[in-house]
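First comes one chain, alone, set out as structure tokens in the form predicted on its own.
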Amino acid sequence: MNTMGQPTTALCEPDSLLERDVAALIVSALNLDIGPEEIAPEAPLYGDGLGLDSIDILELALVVSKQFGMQMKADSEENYHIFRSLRALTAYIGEHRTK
């Protein structure tokens, strides 16, 4: 419990509303034949999970940058971690968004 009497674990929980928005953005931007709710939050986006390839990731990075007002670099070493899963991408957006 914090000083306000609220559980502190709430601070560690993912932003489910933003996660749903990001899942919908992925489906829309990449014209996927699945519903946003079918993207498992912890499943890999790249390769075996959702099956995205490097071109998909680049396209997604552009859309995310525009939608959330963030700068994403194609050559960033962080990209592997940022695009690891829907949950990882959502957490990154939540920390860096300007819109």
Contents of the next structure:
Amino acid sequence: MNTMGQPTTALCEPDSLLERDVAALIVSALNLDIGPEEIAPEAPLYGDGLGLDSIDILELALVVSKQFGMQMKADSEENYHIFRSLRALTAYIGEHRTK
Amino acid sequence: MSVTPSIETLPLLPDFPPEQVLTYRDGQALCRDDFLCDILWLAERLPEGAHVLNLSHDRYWFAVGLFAAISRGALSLLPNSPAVEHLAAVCAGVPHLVCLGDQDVSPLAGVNYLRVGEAVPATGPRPEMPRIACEQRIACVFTSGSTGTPQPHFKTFGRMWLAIAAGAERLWDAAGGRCSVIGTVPLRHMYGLESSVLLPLWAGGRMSARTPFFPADVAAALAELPAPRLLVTTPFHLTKLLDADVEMPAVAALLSATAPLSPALAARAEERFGAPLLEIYGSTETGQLATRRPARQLDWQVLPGITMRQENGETFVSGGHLEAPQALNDHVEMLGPGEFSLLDRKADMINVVGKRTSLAMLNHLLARVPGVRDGVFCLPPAGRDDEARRLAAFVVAPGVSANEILSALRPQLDPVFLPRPIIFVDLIPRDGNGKVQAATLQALIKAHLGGDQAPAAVPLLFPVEHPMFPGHFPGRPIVPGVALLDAAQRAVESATGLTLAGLATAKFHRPALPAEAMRIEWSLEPAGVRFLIRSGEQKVADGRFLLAAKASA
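In place of the form predicted on its own, the structure of the form predicted in complex with the partner chain is requested.
Okay, now the whole complex, with that chain kicking things off.
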């Protein structure tokens, strides 16, 4: 997927170390039957991509809040953007984490 | 707020002072007349004679759309899933339709779309309150039929009003007053419609427009409302709220429905919030019927006016808001006038995080996927978390990938029902009637999903430092019965993958002490799961759990 011109993240370059941690967290929190490296950074987490749904998102939010010391707060629109892709989620965590 | 059959019309909104705050939108208090102005403004813009497909996300604009439709005599269609093919099936055969939504883009192509979401400045004289015929059909809600076609159920104004009045009596009584109401639940299910929309608007409460999702959102949304507050939620959401490390504002009561709530979770929630938790029993067909307070009592009390009777193994409810006697979808035991215990959900219905559907419907949809020769859905054993158990499907489909099957199912199903995983097999053995027998399915699950290591007994021990002991009881610690039962239920559920609907019977034989080494043993029986907690050769407690859903085809 081409991300040029898309407001994916506030960072200029993706934080690849954090991205790898977040991918591992997604796989372990949701018990997915794939390896963390198989999650394409820009592929959608919802629907046709990884196929996550609102239950997964709530599950994931809890783990993220414990791991990074932040509470996810979002209306549904924003929520959709945050969980749009691994990279978007990583950027959000990067901006809001306290640990 | 009582209605006698001789009354033929009722006001759209009850006769409270026009300045009384009725709802909160974006942190702003709106009085009855603000709300009514928005309703009447929209009502004027609805096309004559059209049915209304109400797809607004925001609870305020959903309610404005619903009441605008009512005031014009229009029926609101309330589909319970956002899947496009479900929407299309709901709208099929409706000749004249307008879709209301607060989204920029119409959620459904090819249908006349009217965007709502802009407040109208109140001008001119005070609006007049419309009166509505009690017999007017106001809403159409849907259940999933076994053939994949959504089955419509119609609700009339007067009967919805009666149901809300009966429920409000229970809830306001438990909460100690009329509440500000916030819901984490979907709007287009009977539970969300009754408890998060109509209850506050018709029974003197205050409705929040928000549907908070994350625990921190729930806390913020509650804090925005004046006390007393009622939180309308589900067991799944409640678990996550309790697990999250978020400070919650005071609530006067909690309400749960859609899936069985364990007494232990109820007790935990009551302790954390310092408020009573009520649970509602009902269905799409009947609306709300009964309540209980599971931390105190497992039996259900029917709402005022409702009566029950049993005939040939079926239970019928009538009276109150019910137009005609209705057969229940569950097996119940009647305990006395207005009291019953829930024995068993009927086999075909399954429940994934509070959303219900029928296995027959899922199997039907699976069989229609191109390239699928045979397929069957099942509920596999619970892995890490029984609150969020997923369905699996066995499929015979040479040359077809799991992704192709998921893509074919996705437009037709709520995502929580998508099979995870899909297991490809060469053959699904069927009996002479073409059915997959429960034993066959269990064998498939054992062979492919590792259900065969399930032990029929596990050890149990409550460490001395467990926080429950100092209070239970000071100086003489023993394990509370509810903790024993909760441990037993969790052990059985996580080892067998079964979902238990609650406790049928339990007997405590002797107290259990801190650090006492015990065992939980169980066996699966037609009437449920019989369990025994023992310490050495001595019985500590025994009883029977009810099964929530059965994996059968």
